[in-house]
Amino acid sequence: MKYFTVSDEVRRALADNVPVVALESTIISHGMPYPQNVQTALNVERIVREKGCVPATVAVIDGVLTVGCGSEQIELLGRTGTAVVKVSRRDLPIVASRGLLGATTVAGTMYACKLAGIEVFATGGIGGAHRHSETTMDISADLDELQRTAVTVVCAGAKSILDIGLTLECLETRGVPVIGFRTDDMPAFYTRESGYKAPYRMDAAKEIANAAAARKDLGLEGGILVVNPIPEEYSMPADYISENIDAAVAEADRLGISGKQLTPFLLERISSLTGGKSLAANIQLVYNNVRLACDIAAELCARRDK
């Protein structure tokens, strides 16, 4: 493909049954600032190969979707910050076509995985229903990409700064399962538990991969979301996080902020809030979710072994 390219590495892996996760992009140009987000994405490969697999981190590198990039791609992209398009689905044709440097989104790398044959995907937290959404009709593409792809994601639940109620409904009438691992509670981003229960609960790998397996033989659409609880040590109090996050999203209204910038400018906005405290909860989560999703990627290479 002329807008399509996976890297050597990645492709040998999936040519040989080696366990492959995929990772995101605009976790590092939108979701934390440099240096940190380049000592992130690196960590969270080295973690990845340190558990046997090989990780694919997807971005649009001048134009084109690449799956695998490498640590001079992912130093561009944390250098270059919010500058770089933040891409979805709908924005692949528009940055292909014109050569740009952009961040995948859960959306976007979901859809990439999809080309390239990667099964598991792990992200900090998925986008979903903003808070009003019932009115303003802010709801994230990553609940559609859910619905029609097949990769099963891993993340730390929806984003706190969501309507985790309104996000569930979203995921059930469009036929997501929703399994928290080792919870039966739906964590909340910087938070383990958010008030809503998670509709499936499984607390091995193993469990997770025989479902995922059994709902590609099923021939059902979509994927699954496996919703993985930020450590208790770097959990942050419930009251105190909504509180931050209830002024960031004040101050987005005031200044009339929405769409692809309303949820980097909250991060942004809440980790200053916070002195710094929830961009070191988010980088822990990453790495939670890694560990996770590379335990699934292995059962279901593990599958195909026998």
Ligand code: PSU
Second form
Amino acid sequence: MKYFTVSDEVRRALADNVPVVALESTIISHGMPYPQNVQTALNVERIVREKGCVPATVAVIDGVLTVGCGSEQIELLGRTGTAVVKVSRRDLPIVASRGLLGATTVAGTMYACKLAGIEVFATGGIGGAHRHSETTMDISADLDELQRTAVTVVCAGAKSILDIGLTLECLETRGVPVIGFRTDDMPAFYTRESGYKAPYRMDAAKEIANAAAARKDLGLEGGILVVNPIPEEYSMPADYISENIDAAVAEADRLGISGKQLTPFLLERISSLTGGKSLAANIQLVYNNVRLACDIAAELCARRDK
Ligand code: PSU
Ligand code: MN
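Taking the form predicted on its own as the starting point, write out the structure of the form predicted together with the named molecule.
Following is the full complex, with the preceding chain placed first.
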């Protein structure tokens, strides 16, 4: 394929049944400021290796959808920041044919996982149904990708920049199992609770791997969404974060921000309104998700060994 490549390390790991965990790059270019974005992305790769797995950071480099970016490429994605094209499914053919630098969203990264044969992917938060999406129809392509692409995605729930109730409804309609890890609640990224319940609860990575294997056995297309609450010690006071999120959403409304700009705008506003406190929480929850994704990937490999 002209527009797709997998690094030698990732290719070898997949061939040798070594667990691989995919990582997205919109979180690097659009989700965090430089240089914390690059430090976080490199720390994530180190955590994955310490767990005996192989990291596969995904991005579009000079038009090539690349699975397994190197540290120079991660540095470039972080330093270039929001000037990097944010690449969801619909953007892929454009950035490819134009030879551009692109940061893949959850949807874009899941599609790359499908091409490469990677089954597990860790991120911070997913896109979802925005507030008032019942009229704006701003529902992230991440949800449709979860409907059609067989990847287990580990996240810390959805930020309340979204309407979490509507997001859960959309996931149900699309046939996506949502599994709370060691929780009965649907986490809301910075907080362990959202006021909504998680549809299912599992307490071990092995149980999640079993569900992923059963999904495959039944020929069900689509992925599984694992929602992993932020560790208690890093979670933020619910009132404080929700005031700041409400202020950011009101500002976006006033400025008429919409489309693919909306999520990055809100992420940046929340980070600056909280004076970077939200960034520290964001980084920790990503590490926490990566560790769980490694455990799930290892369980899936162990099943194949038998
Ligand atoms: N939510 C976050 N952090 C992020 C994103 C969402 O808390 O970095 C990024 C992810 O890459 C996600 C994308 O896939 O934003 C969703 O964008 P949109 O809402 O435009 O689909
Ligand atoms: Mn959108």
